[in-house]
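Let's start with one chain on its own, the form predicted on its own, as structure tokens.
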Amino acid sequence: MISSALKHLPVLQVVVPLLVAALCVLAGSRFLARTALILTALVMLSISLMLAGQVYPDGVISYALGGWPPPWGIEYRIDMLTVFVLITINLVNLAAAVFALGRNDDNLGRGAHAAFYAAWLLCMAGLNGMVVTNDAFNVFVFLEISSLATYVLIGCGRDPRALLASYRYLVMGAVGATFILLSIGLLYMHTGTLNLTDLAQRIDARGANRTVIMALAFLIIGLGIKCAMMPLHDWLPNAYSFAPNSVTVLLSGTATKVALYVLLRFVHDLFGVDHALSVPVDIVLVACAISGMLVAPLIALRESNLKRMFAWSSVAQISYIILAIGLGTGAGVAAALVHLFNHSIIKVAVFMAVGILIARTGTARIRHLGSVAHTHRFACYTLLFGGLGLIGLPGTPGFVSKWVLVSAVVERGWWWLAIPVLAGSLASAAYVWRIVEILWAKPADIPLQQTRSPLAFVEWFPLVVVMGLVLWFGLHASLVTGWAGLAAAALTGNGS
């Protein structure tokens, strides 16, 4: 019976949050919805870990829905790359869900909280579905499920500008989804199939033509919007800034990362590196990445809002992943995955600390937070260490990421790309130093309120755990790098 249940794990990764979301709405209880969210997040992470145990080190699980074998029916496909991303986003989901217990920064009436947590679960169901499905149209369907839920979550912030930020994301998200749907339509017109494995084989057999090239171009534009690739990033700073703090924590480690996974999967697995690079995809991705690495930190340096500053930091860090994908090698894939995981845990810790500071002081204005490190030590030290990780100093996960990325760049023969990588790190050091100077040395411009939540433990507990992970992975990099190598090998065939 146990083995019979285990074979359904791929579909349970999607079905469980969908069913619990419906139950949350029907129950209508804030307490029950919060409890269901925590338990579901724990179950989803457990399923991801069990799937990892089944495919490690180089196995593949193929799950045919409805008993229809692929490519005729919808297939869920699990390999090392899939479980790498599943564990990353579900670990972030669990941490954000626990952090949300102590937050009261949304703009909801008491009776609407059940719907809020239902939207949260729908978002995660969509993101998990995008990762596990092996059907191109299902990628679009799950993308829309997660996006619609995300618009709701962002619009629940207390700041009235949250609604505007949600609307702007909706408009840009609709444009991105349209490009993705057009890409899928062109691929279906060219090949007559939607199964990604079958698509890859047929594209490889027929070679690149105008239809395939146009589909690839549309796909990069659509996913570029979803993953906030510069210059298609406009939605992200406002969305992160004005969303509830717990939602910012969730989105920073999940939504853009899944979009990057889909981009990585399509470029390398569906189109194939040879076909994808028969047009200047590598040049486009590298150019966008360089602009993001250099421009976004400079904009962050000029920001006056703490959340918005770190939102721009996310645009910069996403650019490093884009650069790694643009290398078109197995080493580049591994570097992209290492930074995907490390940036997720670093940024989750940072946004948790930012949320606690905002809740305790009543302001997100950087110049109002002078010398606040003397009264809110742990949150400020978290920001300090997270900032060092974003710079990439030794002893932090960020150093591991950038070391692997520079190694992949040199291996590719594009050693000159190490220059913008290092320049981006120096630019990141500028805004991190600005924060350190204000939080530790400068006096506050206004008297700050000092509040304490009755649920302080559930605020600090996930932050302590995530910071522990950040410290551990900074000193023990072999687990993530080794796992990323296996995932790269699963995608490219040889990991080189």
Second form
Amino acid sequence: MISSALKHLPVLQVVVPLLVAALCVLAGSRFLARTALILTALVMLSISLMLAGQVYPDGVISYALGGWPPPWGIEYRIDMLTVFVLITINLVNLAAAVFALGRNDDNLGRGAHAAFYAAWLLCMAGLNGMVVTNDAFNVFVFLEISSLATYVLIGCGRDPRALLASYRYLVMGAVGATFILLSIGLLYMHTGTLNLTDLAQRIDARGANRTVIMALAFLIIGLGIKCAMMPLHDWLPNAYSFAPNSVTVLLSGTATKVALYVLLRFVHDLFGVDHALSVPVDIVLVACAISGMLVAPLIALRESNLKRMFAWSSVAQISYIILAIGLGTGAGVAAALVHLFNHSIIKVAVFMAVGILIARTGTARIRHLGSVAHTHRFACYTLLFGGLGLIGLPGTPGFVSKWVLVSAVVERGWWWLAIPVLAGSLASAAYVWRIVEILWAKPADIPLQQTRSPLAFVEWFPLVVVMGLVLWFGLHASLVTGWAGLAAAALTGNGS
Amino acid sequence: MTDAIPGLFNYWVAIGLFVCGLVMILDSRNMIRKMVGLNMFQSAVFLLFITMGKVENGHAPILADGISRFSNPLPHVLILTAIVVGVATTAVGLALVVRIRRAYGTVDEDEIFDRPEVEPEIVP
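Output block for the form predicted together with the partner chain, input the form predicted on its own:
Below, the chain from earlier opens the complete complex, with every other chain and molecule after it.
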């Protein structure tokens, strides 16, 4: 019984949240839905850890859905890269789910809570599905499952502008998803297969023509929208700042990260970044990344809303990952993964601290928050430490990411790329310093009606755990870098 | 060249719908019209998929006497799923538009964004 269940872990990773989401709606009770959310989050994290245990000795697990063998049926394929991303997003999900039990600034009426948690679980089912599947069309379907749930979650924010943010994300997201669908259609026209491994081999064998190049172009634009690559990032700042706090925490650590993973998979596995198709994919990605690294921190510096400021910082940090993907080397992939993990845990801690601060002070306006650090020490100090991580100070995970990234850049022979990376870090130091100055030193410009309510367990506990992870991985980087190296080897080893 | 228009008719229609839909999404300020544009845009891709499954003189893939050429059913099945996804997207989009109309009293983006920005205080 147990051993047969272990064989089906890849599909359980997706099916469990999908089923529980339906049950949540049926149960309709807030208490049951919350319990189900936490338990499911725990189960999902355990499944990904067990998958990691299975993959580590074997190398790769190929799971044929419904018993149909791979090139014809849908295949779920688990390798070191997959479990790396699975563990990251399910860890974030668990922390965010516990945090969601606290005071959540949503606009949900009575009886709507169960539906909210159901949407949450559907979002996670979609994201997990995108990671485990090895079928191009399946990626599209799971992308839409997670996106639709995300639009609903964002629209639950208390501010009516959450609706506008959600609508704008829906329009952009739907265009992006349609671009991805079109790209998959063009690939199918050229090769007659949807299995990603099979696709990669057939593209390699037949070479490129205009159809494949068009598919690549549509794919990069579509995924660029989903992962907020610089010129296509328009939806992210508003979506993050008006969504309920727990949803911001969830999205910052999962949604964009999974889109980046899919970009990594498609670009490296299918096409090969190194001019294999005589198209300069690497130049495009690197150019977008540089613009994001330099422009986004400057906008963050002028931002008046605390949450949106850190949303802009997310755009900047995502650019580092895109830069690493654009390098097209094994070291680049490893650097992308290291930063993917490190940025996830840092941003989750930061957005939790911001959420606690907003719930206590009642405002997200930065200039209203003068000197609150003296009354809200815990939130402000975690915010400060997270900010140091974003800058990349030694001793924080951010430093590890930047170190690995700069080494990868130098190894690729593009040493001059280290200049925008370091300039971006300086700019993030500027906006973190601005926050520190206001939170600690500036007098408040209006008297705030602060509530001194003590921190609830569900608020401080996930934050302390994530902060512990941030501290641990800042000092013990070898686990993440080692695993990222193995994952990069898994990616560059097969396919191209 | 003479074959380019009639032989590839569906593709030309798909390109036309694609561009019209995209222009409508980018250009219109009315949120419902944007959703219409989005639907047109998606239909273009559906048409492309369906067209590529069609084989000249091909029949539905059933075992029957006298049928030896089959159209490819897979793209049709894929598009069945994609249509469902498109309907769901439209539903969520329109639901958001209803909520926006309730909150702002209009569905015109210009009218909404022309208002002065007020930062509502969040009651803790």
